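This document starts with one chain, in the form predicted alone, laid out as structure tokens.
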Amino acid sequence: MALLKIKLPFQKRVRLAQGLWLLSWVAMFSGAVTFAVGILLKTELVRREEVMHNNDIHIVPNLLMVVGLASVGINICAGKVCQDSLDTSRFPRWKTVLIPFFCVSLFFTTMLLIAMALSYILQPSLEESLKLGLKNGIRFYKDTDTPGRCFQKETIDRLQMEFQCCGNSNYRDWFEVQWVNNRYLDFTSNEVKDRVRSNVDGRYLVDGVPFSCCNPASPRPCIQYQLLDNTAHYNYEHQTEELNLHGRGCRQALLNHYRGLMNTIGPGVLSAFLMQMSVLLGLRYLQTSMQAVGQENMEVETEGYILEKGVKETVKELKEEMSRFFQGQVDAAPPAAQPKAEPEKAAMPAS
């Protein structure tokens, strides 16, 4: 028994074709938007690539771009099918193409759901990637003379100013690394010598932060050094003066930024999926209802359905067809070449 069978008179088929043609163009625009959103997310991720430990999250924008382009092509073809379905002389050329077309379309449409799911599933991985990437970025902040790390300082400074953040988790992360290059340290100074000697690794550690951590909204001029010493500054209490610096860490700031993008993308991708599925289901009804239309009488009433048989019967037939296909491939394989037997040597007469 056919699945979800409905009767479609001529007028309903015409309205279905016209409605699907319009919906396919709307879905094509939705596919273009999906592609543009993928490019936007990809650009944002590439901009911060230096502070990410891995690129696992890049699979989301890559999928969105591929599926968006595929959706544009699918809906252009769907619109053409809808136009040709109103002409019995042009529609028959689509009969052999539509089944593979539906398979390809369903594959790419399913990828929309996968991209949406990954945008949520990979968020913990993104947080870990930012945590390790920012940790390395802060550690290499001073290496302005090292090839491959020359722009790390600029990257971190711009990041902290743009997102109004400081450090990985907070400003105290800068206390644990030497962020001043040795070329700018006076090693004849007793203070510098004492700080270097007091550290096991011989690093110059200070309770200070780079200028990019300063909060411009603070009424007080920025205090970058001796942040934990209340006596070093007039009328200063470091427990209550944190507004002098950006309070949140850059990991949380970036994570909120990317989560906001991906949480916005999710409902949009779901809408594109539902629209694309509506086009494919309507096109399936149009295809099956047109199969019974003859050249002589186009206005005959026909039936449309999603599957010619039930779900179990269809799955069973597909399994049998796949088994026959693979069995035929095995049977068609040439037999392995047998080694030729060496001719027996003639017996030599005894002398």
Contents of the next structure:
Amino acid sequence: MALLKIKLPFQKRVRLAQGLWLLSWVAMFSGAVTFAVGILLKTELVRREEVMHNNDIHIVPNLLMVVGLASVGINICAGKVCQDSLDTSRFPRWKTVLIPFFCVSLFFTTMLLIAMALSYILQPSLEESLKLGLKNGIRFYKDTDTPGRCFQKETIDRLQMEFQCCGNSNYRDWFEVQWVNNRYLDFTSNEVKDRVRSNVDGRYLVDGVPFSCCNPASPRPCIQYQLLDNTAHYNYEHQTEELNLHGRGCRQALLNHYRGLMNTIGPGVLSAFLMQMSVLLGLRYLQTSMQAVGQENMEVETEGYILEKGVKETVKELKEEMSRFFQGQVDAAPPAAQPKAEPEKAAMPAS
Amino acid sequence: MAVLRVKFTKGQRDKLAQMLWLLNWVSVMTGIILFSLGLFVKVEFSKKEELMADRDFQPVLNLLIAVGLIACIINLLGGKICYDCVDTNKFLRWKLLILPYIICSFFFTGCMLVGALMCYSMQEELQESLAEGLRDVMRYYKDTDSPGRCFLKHTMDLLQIQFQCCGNRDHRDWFHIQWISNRYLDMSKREVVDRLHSNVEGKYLLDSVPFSCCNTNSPRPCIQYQITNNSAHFNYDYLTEDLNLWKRGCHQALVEYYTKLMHSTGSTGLLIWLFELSILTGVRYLQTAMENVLRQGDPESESDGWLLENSLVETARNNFNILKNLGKINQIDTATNGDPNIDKPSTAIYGNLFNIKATAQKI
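Hand over the structure of the form predicted in complex with its partner chain; the form predicted alone is what we had up.
Full assembly next; the chain just shown is listed first.
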């Protein structure tokens, strides 16, 4: 009992081949777009890799790039097969190649779905990575004289200004870290000495933030020091002041940015997947219907199907073939040839 | 004595027509490029219009956009004409239209040249406009409570952050204006009152700058207040410190940016003008060659093509005579004392383009 068998007279076969050729060009274009989208995502991730702790999320753009390239190749082949199917002298050379070709194509097409799934599954991992990365960035903000960390200040400043955010979760993260280098602290002054002694680790902690946290939309000049002290500034109340600094944390800002990017890419990838699957399905029908067409008579009506037997029977056959392949190691060739001959013999009476 | 006469065989004529058809389509693309470039520049100017005082740059920009659009239309028509020129029957359809088309295109390419050259002439006006505009924006920086000016602080801050600049010429411009609104000044404090009294206009002047002047490349946290006071900060020397604030003035930064933009637009315009001119020359040769073929009667024969049938001086003289005689159509001939019944044939010669003999009434 073949799976989804349909009758294909000669005219319909020709139409199928022509329509499929056109569709394969469109699918090739969408494969190229997938590749470009993968590159775009990778570039965006690499730009901010200094504030990310690990690179797990990079697997999504890598997959997209690989699948995009493979899809272009697959669709070029599919187009060629469609062109050759109208010419009986050229089609037979594809006969042995098509089954492995289908397996490889199916593999790459499912990779697309996996990439989409991964982009959602890996979001908690991205959040963790950003949390750790930002924490380190803020910790090493002051180390502009330490090689390997001297760029952190510039990175964090630019990040906070570009994404309009402050700190990891909010601006209070800056109160827990010493972000002023000791080189610029006058250790002879009492105020500095008091602050340094006031905590266990001997850090100079202030209730102040760097200038990059300042919100340009604020109506008053930026207040960055003594933020919690209402009396230090005229007409200022830190509990009600909203516009002075950027309200959200950089982790949330970056997460939203990447989430938005992946949500935009999602539908495109899904449509590329559907297009590719329809090309493969059409090609399978074309292949199975062309199997019965002989050299002499091109105009005969044939049947096309997805699987020759039902799903269960095909799986059973595959299992038997696999076990035979692994058991019969010595004479691997003849036993492998026999099961292949059986489906072909079964196909002949069917048509 | 024709100007730049060239002989064309039938095959050469066909090839010329096909090449011109292709070039016209390429020219449609370049017209679209010029149009979008004009739009882009217009958007860039409008984004910073609060920083530009008074001067109107719209005419130049609108000219660029219009030129790009008209180039597309003219070249589409040109493409159709050249496509039809291969076949002499189809050419007859266009015969009367081609010369006006060529004349119009010639004037249009003149407009294109003017537009491209105007892009280069904007620098002076731009500099003045930006200097004035920036001065005003800095003056109203503190007026975040006045309607119509409340957004100027935001604009200036974003400008200084984006273009990495500070003040008009440099950061000291901020020392001469009051950029902190009186709403945030505690008038009960002595220090504030002293500062206000220290100058004639009663402005609160500081040796400080807004936070947007801070340089992100600085290794130390930004020093924006008491900049000239070395003792106010540890390990700080105002005269040698150069990474603390942005060094460049916003006037210079903006002028450089807009000049670069206009120069590249102008260069693109000039290149496209040269291209259009060469296409127009080709179309003129094709037109004259096809007309000569028709005059000779044999479509397969060789014919001559030229830019002008007579030399430049003669053509100018002939056209001038045409214009003169156009005015005389309604005038009575005074040689016969105004008597229209005298038998005197009169001929009107309108140059080489048309030969019309008008005979007077015979009694």
